[in-house]
Structures are given as C-alpha cells and as structure tokens.
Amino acid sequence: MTGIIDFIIKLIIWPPLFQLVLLPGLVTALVVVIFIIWFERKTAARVQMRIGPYHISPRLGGFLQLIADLTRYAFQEIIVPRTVDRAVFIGAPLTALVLSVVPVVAMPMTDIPRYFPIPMDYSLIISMGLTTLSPIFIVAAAWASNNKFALIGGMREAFVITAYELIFIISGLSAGLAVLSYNIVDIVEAQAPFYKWILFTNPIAALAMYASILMSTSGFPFEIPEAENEIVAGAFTEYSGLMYGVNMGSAYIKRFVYTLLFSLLFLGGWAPYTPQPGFIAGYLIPAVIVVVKATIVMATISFLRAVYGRLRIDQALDGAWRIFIPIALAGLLLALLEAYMGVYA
C-alpha cells in the first residue's frame, strides 16, 4: 500500500504532469479564469456606471456569482441536434480545451533543470507551435454544427487565426533572436536586471505579441468570431449547457497560456526572484511569480472590453496585415540589431 501511495505522489509531482495539470496548468488556469471573468464584469460595470455582479456574496463584490454560473452550466441539459456530426460536435470542443493548455508543458517555470517539463534548447519554438493546435478544433466544431451562423463564426475564426499566427510567431521569435537562444530559460535569465526586460528593450515586438494575443483569444476589440449581435454565438451557436461553458472557457484558458509565454519572454519570467534548491523555493515560488504576471496582463486585456467597441472582420484583418505584421517585422529587425550589438551578451 505504501508503495502505491509513493508511486501516486511521484506521479503527481512529476514535472510534466504537475505543470500540465496543477501549476501553472489546468487547475491554476481555472482559478485565474474565474478571477478574470469576475474582474472583467466588475470593470465593465464600473466604467459603464453599473453595479455588475452583486446579489450573490455582496460582501465579496459578487465574486461567488461565477461559481453560481458554473453550477448552472453544469446542470443544464446538453442538447445535441440531430443534424450535427455527433462525434466531431462533442469531441472537438473537449479536444480544443485540452490542447489549449498543452503548451505549458514546454514552458519552464524555473532554471533548475530537474523541474523542467521538457528539457530542450528549443522550448520557445515548441511552445509556440503547440499553441497553433487548438484553433483547428474550434473551426471543426463550427463545421460539425451544420448551422449557418456557426459556419460563419468558424470562418471568421479561421480568418483571424491566419492573421494573428504570423504576428504571434514573429514577435515571439524576436525575443529569442535578441538573446541568441530559443531556450526560454536563457531568455528569462538574460532579463535578470529589471531594465533589461525585453518589454523595455524591444517594446515593438511586445506590442505586436500583445495585439496577437487579443486577436487569437477574441479579446476586445477583436471579439469577432462570437459577435452575438451578428451571428448569435458564432462557432458555438448550437452548443448548450456545460458544452457551451467548455467552449467559452477554452478561450480564457488559451489567453492565460499566451500571457504566461508573454510574461516569460517580455516581463522577465520569475525575475527578480532567483530560484533556490528545493521544490518550494526552486519551483513553486518562481511559478507563482510568472502566474501573477500573466494574471496582470490578462487583467489589462479584460479592461479593454470596457473601453473598446468591436471591430468588423474586414477592419481587424486589414489592421493585422497592414499594421501589425509590419510592426512585428520592425520588432524582429530591432531584435537583430540588439543581437548584433550584444545587448544581452
């Protein structure tokens, strides 16, 4: 019996599994998402001179309203229309949810090798590559719905994906180019002094990646695939109950994962803290620091919901191809200049 318990404990704290499921994986992502949705509602209400969530747990500012909403989704009937492709209709959102959190496996939260989820020199490229998987299944869910509004929403998702991925990849690679390494640990360690955060040395690339995160997760003003006044709920029109909650939650989880990568590349990662030997000092503390930075970035994205209107699809795509891709390329050139001058040597 003792051997089984020891095996379970070792399995739980095994770095890839621990990072994927607990910190900063799915469990941490769900906690952060609950807070961010509450923050988003309260911020929008304050800007628009409303109260926002209040009647459930008024002393907590209505924070428990999110738990009530989750409970409501969990007990609602899941309706699967007869005309849909049943296997894809059910499987695509669940697969998208799982794949949205998978990139954290390639994101080290410390510089101590034993706690690396995947010890490799190309963790930046792999983590960015894994982020491109989940949107495919959102488009598949729209196609399987056999609904014209869902199809339009899925096509909008495809258009936005095509526009943002190049911006995201170019701006992310800029951070690695400046440091002359695609190992995220090297990139974080190069930013150890506060003034060397790549956010300050290459704000152009940071701006491009921030905009790409907004576009890829339907953050305002890019909430185009789910424009309810035009196409109902977009790709998720035919979904109900917990399945609808899974679809909407995966976008927030994906945003959390992207902001984790943003924090590692542009905000110094676990700096100013220096990881020490031991699980708590060597992994938990630096991981919590990265999660806090990512949560702050997510909060700024949520604030934009209260102050910006939604762009049209043509405006968003035009801005991506004519404005943000040149900005991302400018950031890449700046990173090349920094590498040549040895700024992070």
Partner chain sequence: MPGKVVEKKTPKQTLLTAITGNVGAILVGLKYFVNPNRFTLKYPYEFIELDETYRGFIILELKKCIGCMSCARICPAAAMKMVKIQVEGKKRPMPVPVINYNRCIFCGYCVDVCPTEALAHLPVHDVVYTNMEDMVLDVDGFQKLVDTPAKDEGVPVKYVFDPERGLVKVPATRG
Given for the second form:
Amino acid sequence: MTGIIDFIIKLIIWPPLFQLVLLPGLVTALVVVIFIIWFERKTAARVQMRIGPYHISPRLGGFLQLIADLTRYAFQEIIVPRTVDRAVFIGAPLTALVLSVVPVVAMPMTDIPRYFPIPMDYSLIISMGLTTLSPIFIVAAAWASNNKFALIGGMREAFVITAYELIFIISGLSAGLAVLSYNIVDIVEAQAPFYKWILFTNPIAALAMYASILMSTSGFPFEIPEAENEIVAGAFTEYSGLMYGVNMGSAYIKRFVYTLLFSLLFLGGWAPYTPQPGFIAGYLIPAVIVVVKATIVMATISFLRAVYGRLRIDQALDGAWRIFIPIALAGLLLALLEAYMGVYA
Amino acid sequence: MPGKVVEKKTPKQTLLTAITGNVGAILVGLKYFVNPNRFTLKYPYEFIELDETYRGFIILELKKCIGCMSCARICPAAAMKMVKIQVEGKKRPMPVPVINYNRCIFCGYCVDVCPTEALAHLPVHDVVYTNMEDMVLDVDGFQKLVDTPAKDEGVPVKYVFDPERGLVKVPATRG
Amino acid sequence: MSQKEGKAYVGNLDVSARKAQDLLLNKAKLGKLVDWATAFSLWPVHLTTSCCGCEFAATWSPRFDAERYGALPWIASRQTNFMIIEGTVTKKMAKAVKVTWEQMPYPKFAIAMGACALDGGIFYNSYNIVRPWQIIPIDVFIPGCPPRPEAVARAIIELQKMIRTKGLASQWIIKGYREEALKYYTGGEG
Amino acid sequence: MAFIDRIKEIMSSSGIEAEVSEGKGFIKVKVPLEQWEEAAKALASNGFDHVKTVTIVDYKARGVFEVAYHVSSFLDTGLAKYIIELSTEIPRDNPVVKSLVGIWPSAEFLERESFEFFGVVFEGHPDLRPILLLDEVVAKHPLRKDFVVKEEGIFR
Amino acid sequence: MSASPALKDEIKLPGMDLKKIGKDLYEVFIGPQHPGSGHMRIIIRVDGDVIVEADPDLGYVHRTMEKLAEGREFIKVIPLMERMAILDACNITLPYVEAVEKLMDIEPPPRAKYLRVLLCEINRIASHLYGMGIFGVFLGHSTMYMWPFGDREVFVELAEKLTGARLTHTYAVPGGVRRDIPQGFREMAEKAARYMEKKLEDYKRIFLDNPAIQKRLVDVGVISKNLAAKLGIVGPNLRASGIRYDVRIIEPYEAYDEIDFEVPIYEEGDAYARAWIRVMEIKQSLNIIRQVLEKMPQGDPLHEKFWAKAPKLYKTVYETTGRAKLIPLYANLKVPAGRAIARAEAGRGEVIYVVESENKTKPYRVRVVSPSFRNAIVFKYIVPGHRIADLPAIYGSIDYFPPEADR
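Next up, can you give the form predicted together with its partner chain of this protein, since the form predicted alone came first?
To see the whole picture, the full complex is given below, headed by that same chain.
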C-alpha cells in the first residue's frame, strides 16, 4: 500500500509531469488565469468609474465570479452545428489547449539539474518552438466552424501570428545571444544581480517581445483575430458552452506561458532568490517567483485594455513588419554587441 | 444675437504626437486607476430616493375623482381606462380610471390633466413582475401605494452634483 | 464524414453528454452549484431590439453597473444564456429574436423590458409589432417606458432569486426544457 | 425682391406653369405632372441641392396622392433658410411618378420608403425595393388611408 | 453549404434569399444580432477583406409612427414621436410642437422658449455622449464606452430634475412646456458644466489624442463637401464635412436667436473630424445652458390661451411644485386646417416634420424625416472601399441610431 502511495507521490513530483500539470503547468495556469481575468475586470472597472464583479462574493470583491462563469460554461449545452466539420470542430480547441501549455516542459524553473523537466542545452529554442504550435489549431477550428466570421477570424489569426511570432522569436533569441547560451538556466543565472536583468541591458528586445505578447495572444482590445465588434469572436463564433471555455482558457494560458518565458528571459527568472537543495527551497519557491513575475506582466497587459482601442488588421501587420521587426532586429544587434563586449561573460 | 460658424481643424499626427499621445493616454488611465471616480449605486443595498416630482407609478385618490374621463382621453397608450363603479354619495355608477401597467408609458399626462389632482405620481420605478396579469390593476389596486422593493434591503441615497466628480452619492433619509 | 449522431471519430457525443449530465446532476447533486453559477453568470446577448436599449446600456454604465451581478453583455449568441428584450419587437426583428434565441444554448432565460415588450405600450395597435412573449418564454417583466436602470437590475436580481430557489438551471439541464416557461409560449410567428 | 418672386421667376423662365404660394414654414410650388422633371431640374440648377423629405399625402376623397419633395440647399447659405415644396398630384389608381434620384441622389431612400408605404412607383429609380418593411406588410401599403388601424375606446 | 431538406423550413430574413454576386465576393451580414451594428443590418459584399458593396437593411425598429399618428389626437403624437430617439427626446419632438403651434397660430411665452432650449441642449449633450460611448465600444475602447455613459448620467439626472423622467421627457407641448425649473437648478447645471468641461480634457487624452485611435479614424470614411450635400446628410456629420448648416443659425427657432454660441465646422470630413465635432458641440452646449439660465425671463410656462382660463388649483400646483398642469382641452385639441413644416437641429441633425390638419382633433398626416434616416444613405456610398474593420468605425462615427431612422 505504502508502495503505491510512494509511487504516486514520486510520479506527481516527477519534474516533467509536475511542471506540465501542477506548477507552472495547467493547474497554476488556471489559477493565474482566474485571477487575471478577475483582475482585468476589476482594473477596467476601476478606471471606468465603476465596481465590476461584486455580488457573487462581496467580501472577496467578486473573486468567485470566474468560478461561476466557468461552472456555468461547463454545464451549458454544447451546440455542434450541423454544418461544421465535427471532428476538427471538437478536436482543434482541445489540441490547442494542450499545446498551449506544452512549452512549459522545456522551461526549467530552477537551476538544480535534479528538478529540470527535460535537461537540455537548447531549452530556449525548444520552448519558443513549441509556442508556435497552438495557433495552427485555432485556424483549424475557425476553418471547421464553416462560418464567415470564423473564417475571417482564422485568416486574421494566421496573419497576426506569422508576423508577431517572428518578433517573439527574434527578441527571444537576442536574450540568448547576449548570454551566448540558448539554455534558459544560463540566461537566468547570468541575470542574477538586479541590474543585469536583460530588461535593463536590452530594453529594445524586451519592448519588442512585450508587444508581440500583446498582439499574438489576443488580449482585449488587441484581439484582432476575434474582434467582437467586427467579426463576433472570430474563430470562436460557433463555439458554445465548455468548448468556448476551452478556447478562452487556451488563449489566456498561452499568454501565461508567453509571459513565463518573458519573465525568465528578461526579468531574471527566479533572480533575487538562489535555489537551495530540497524540493521546496530548490523547486517550489523559484517556480512561484517566476509565476508571480509572469502574473505581474500579465496584469500590466490587462491594464492596457482600459487605455487602448483595437487596431485594424492591416495596421497591426504594418506595425509588425515596419516597426517591431526592425526594433526586434535592433535588439538582436544590441545583444550581439553586448555579447561581443562581454557584458554577461 | 444668433450663433456663428467657427472653423476648426483636427490635430495633425506626427512622431511627437504619437509618443505624447501614448504616454498621455496611459497616464490618464493610471490617474483613474490610482484615484478612481467611482459613483456606482450598489443597487439592492442602496437605492436612489427619487424626487417627489419624479414621474413614477401612479396612484388614484378616489375621493377626489369626479369622473371627468380626461385622463383616459389623454392617455397616449390607452393604458388608462374607465370603469363604472358605485361610489358612496352618488346615485348612479361613476366612471373611475383604472390602469394597465403593461401599457403605461409614464408620460404623466393623466396626472397633469386631472383637474382635481386625484391622480398623483409615486417616486417609485423599480418594480418588476413575473406575471403580466398582476400589472392590470383594478380600482382597489390603483389606490394602493406601490413601494420600491429595494426598501427592505437597502438604504436610501441621493445623488448631488459636484464640479469635481460629476455626481456624488450622499445618504438620504426617506420621508 | 458521416453526419449521423456524431459517429465520426469522437464517439457519440450527445449520448455521453446526457449520461454525464445525469450522473453529475442527479446522482452527485451538483444542481445547487449549477444554479448558483448560472444565477451569477447571466450573460445577456447583444441584441438590441429597440429604444429601451438606451436604458439597457445605462444599466451597464458606471452609475448602475450591472456587471456587479455577474452579468456581462456578450457578443455572440452561442456563448450567452440570457436575453433582454429591450422594448418593441417589430415583425422584422421578431425573426432575428427567434433565431438568436434558438442559437443560445440552454439553460437560458429572458426578460421583457419596457411597456412595448409587454403589451405594445404606446404602439399597442401598430401593424408591425409582435408581443415578445408570443415568440419566446419570458421570465420577468419590467413595466416602464423605458424602465429605470434600477428596474432592470431588480429584474436581474429577481431572476437570480428564481433560479436559485426554483432550481431553474439544473431543471432545464436535466429535462432539456422548462415547463413553467412554456406558460406564455403560444407559438406565435417567426 | 421677395424670395417667393424669385421662385416664380425661376419657374416661369423654365416655362413651367407652377402655382407658387407661401405656406407655413415653406414655399409651395405646385406643378403639373407632365412638367415634374423639368421643374425639379430648374430648382436643382438654381442651387437647391438636396431633398429633405419625400412626402406623400393620400387624399382619398379626391382620389389623388399628393407627392411633395421638400428641397433646400446646403452649399448656398442664402437659400438654406427656405424650404421649397415641389409638389404634384397623381391619381390613386395609377400611382406612377418620375423618380428624381437622378437629380437629387439624396432622395434615394426617401423614395424607396414612399414606394413601400403607398405603392407609388417611382419611374427610373435605380433600386426600387422595400427598405423598412417585410414583404407581407408592404403588400398592405400601410400609410394609405384605406388601411385603418384600430383605436381603443376609453372604457375597459 | 448545401441546402439539406431539413434546413428548408428555417426562418428566412430579408436579404437571405439567394442573390447573384460576383465570383470572388462573398456576403457578410452585419447585424441585427451583431455587436458591430445596432438594431439594423448592413449586408456587405467582400473581396478578401475589402468591402465592395454595402446595402443597408433598415426597418428592424420600424414602429409605424406615421400611421399611428393619424389615429391619435394631436397631444398624443408627442410621446409617440418621442420614442424614435428617447435619448434626444426634446429635440426630436420640438418641430412637431412648433408645427402644431404654427397651425394654431400661437407662440409660446418667452420663458417656455428658454426652457425648451435648456432641455434641448441637455439632450444634445446626452445624445452626443451616447454617440461617443457607442463609438468607443465599436473601436474596442471599453473605457470610452464607460466614461461617456457615466457622464451622460450627469445630464440625464439634470433632465430628470427638470422634467421628472430620465429619458422620455414629453416636455414641450403646444403652447409651452410642462414644468418649470426646480429650485437650485442653476447651481446644479453650473456644477455639471464645470465637471464636463474638465472631463472632456480626459476624453481627448485617452481617446482623441490616442495614436491607436487616430490611426483607426484619420482618413477613414471621408465624405467630401460636395458628396455630403449630394447625399443630403445632416447634423454633425454634415458640419464635419465643411458645410455651414445648422438649423439653429440658419433659421433660429425658440430662443436661439438671443443666445451667443458657436457652431464648429471641420473641413476634413473623416471619422476623426466627426469625433472631434461632437466634443466641440458639447462644449458649446454647456455654454448655451449657462446663457439660458442667465437670461431666462420670468413669465408663464404655457400660452395664455391655455393658462389664463385654468382653474385656481392649477396655479397653486404650479407655484408649489413647478408642474404646469394641462387643462382638459388638451385631450381634444382642435387644430385649424392647413399644412405646416418645422425643423430643428436635433443631436444627430436636422429633423423635419410636415403636419397636415383638416380642422379635426387628429392630424390628417404627420410626416417626419429623422436625421438618422437621412444619414443611412452614407453606408451605401461611403463604406465600399474600406476594410471590414472600418465598418464599425464608420458606423460609430456617423452616430446612427436605428429607432430614429426607422420611426
């Protein structure tokens, strides 16, 4: 009996699984997403002279709102219209959800090799590569919906993702270039002193990456692919009930994963803290620090919804190709210069 | 002296305005984030005490009614109808107004046209029903005081004007 | 791919969904949770039928802020569960109302707002209007022309109470329809 | 020169037999149906550049529809304060009138509206479809006087 | 999408019948259940992302006001017509009242004129703020939805204090107005005006000067001066195209000839100019409200024909509560035969009424052309050539209000 419990515990804290499912994987992502959506609604409400979700739990300021929304979605009828491609319609959002969380298996949350999910030297490239997978399935979902608005949304998603993933990757690589390593552990360790965060040494790349997170993860009002007043939720027009919840969830989880990477690359990861031996001191605490940093970045993104309006698709693409790609390339150059001068040597 | 035409121009966009515009927008957002100008009415816990002049639900004072039918004739929505009932002190049945809130548009014509002020507005306007038949009142129902359901749950407040914050909520005492 | 009852690659979705519902709601007694969640997550669909939409918008504006009740006006009908008929429904709009209502997944609820949506209001003898209770089941009626935002908020609170005390949402999920809402449903046009 | 005389002059110089008179808030120019288009052209060439309303009044007793275009000017501020009612009468049983969309494009939707409410056919309109109503309601031509809506009495 | 037998019986909306369109085009229905349109539909045909044809499909809120007016007494037509733009209630019914007054050959007392102007300007501000709020949400700017709607409440509250109703004031009646200003109204209005002036600066910074918004609006939906005159559009949209037309200065009605105000004109004619002009007009309206309250003369609220004969009770009620009660004659007001036309500058533009009476208690014909109906033609001519994403921007900038257009 104890053998089984031991086995289960071992399985749970087996780094790849632990990271994918618990921290900073699916479960943490859900908690953060629930917090962030609540925060987003409350922030917007605060700027907009009102209160926001409240009555569901007056003492917590309406924090349970998202739980209610999720539960309601979970038990609502799931409508699968007759005109859709059924298999893709159902399969694509689920695949997108799984793939959106997959990149975390390549992100080490500590510098103790025992707790690496997958020990490797190219974790930056692998994790960034994995982030590019899920958008394909959103386009597939849009196509399967057989709806004009969804089709337009899918096309926009494809355009935006192509443009901004490029920026994301260029600026991510420039972080690695400065340190002359594509191993996230090396990048984080190089940023150990506060003033050496790449955010400060290479703000250009950080800005480009921030912008690409903003645009490619479709946060309101930068959700050009699902612009509500233009194309009615775009790719997700036909989705209802839990399926829509999955779609919404995967969009936010994707943003969470992106911001995790952002905080690892630019905000020094677990920086002020040095992991100590032991599961809690060596793994949990640094991981929580990274998650908290990512949450803060997400919160700033949420704040921007109160200030900005939506861009037009051609303007967004124009901004990508004409402004942000040059900025990202400039960041790459700067990183090259830093590497040459040996800032992180 | 009448008004005059003034020509104006929209501002030009330059790189400078692009930068200052972004910064300004974010700063205004932050200003409201730090110092929010919330004036939300927490509705069931608070409710607005409406003015006496507010055109809300209507009440009939049967004693004053002289059965002139002006109210029913002026009602634009045909919500107010006359019924003939036997009233104390009159020999023949007298026409008396009754109201159908399914139709009433709260224009207040009936109250304004009533030569004896037998009809009056109540400062109440947040009553809802789950059954449409409950909204068709007879003479007895028309004389009953409709009261706001929020009274049991919340406290009355009033909004006053303020040059800094627009409207400001202040507590009010009912009565 | 065959269009028959979900025989494709994912198993019979409808049957398994129904089974799961039975298991969760009847046996695991999740009904109360569902009612609670639905009551605080009434998302009205963006369908402005008429001029009461002004007060509908004012209800969600900062002064009255109906988002406090968990109600968030939402864009696409597929993701909502709540409809506010805002005033007059013309014959042309009635068809859109009906289509939208059918696009919404159950459990779903409706409120009729304003005199026009009740008995025609000032347009009681117009040749181009439809009483909305003839085409969809209505839960709460709000008199007024237009009703004050507080009245709309009151209707939402009333509906929340109804959902939680009568278990409307869980009943709807178990049965697939609602008996008490059929009271007003007379077929109608559209 | 009073403005009304100027209108009379415009009409007579184009050879149109128009009855020009002053109304409450407008100047009425009544022309025979045959000279309908010429009258419109005469007004348009004198600076009246848009149509404010297309009003049709059903005189059932006389068996005619009165078609009235209220025109005025935006670009010429001097004319802007006057409203000219260009009107003609058409028989109720054959309600056909020349469309003036070619002269005043702003009449497009107004003519479509009049078409569906009265069944008046505007000859030469590029896109004469109902605009506000469903087809089954259009068939009744609801604004004609023989379509009656019921009013309720004051007793319940 | 092949038409399977089961789909045959489904509901068909106008425009859903098969139509031949170009080979590479496809049709997208914007509305009526669409967050980017109000209660109307614009059928657009799209080539890729670019609109090549737009066909506005109105009438979703057509409530047959013109027909119903023929069956109702003159006084009952006011609340009926008011329903076409309840957020602009005084402006939209004023020309009707004026037309009836012209037919009856009476003129309201000077105080009533000023009171009408007062409510008209309060309504204009509320209406412009409503338009700006809708504009904001169409551009995905949620704060720009919430702020104007919140600040609109200030003016709705002001109107409520004056008339006793939030939106449907039914204020002007033939011969005068129904209420006098309550006590302390002037201070309230002054505070509201000071607040609004300050707030407009914040609007500018978060919305009008925001580069993301400028990008969306500048050179979008351009209506040139000549095109504007040709299409016969009205209101702020017309003045944003550089045409000097405002009924308040062309044909000053009520007390507008005694008030000093400016009418802003923009030459650009694009959506950005249309956004600016609303802000500028709100400023001017605040100015007018101040002047009206300053210059308001003393006097009766109703014409002496209705007021001199009124019983004593009526005057006590007026003195204590400010309510000008209506004498029962109003229920059966007989209006001399004739035709009258009156126009006014409502929030969205010129509204014009043609009232024909034949010496009965009911009008023979009431013809109303509302500003939104005259603006609706813009969608057909301006939208083609823009992208789908521009449609909400143009729609919002036109400030189109379907119930007003459909009547």
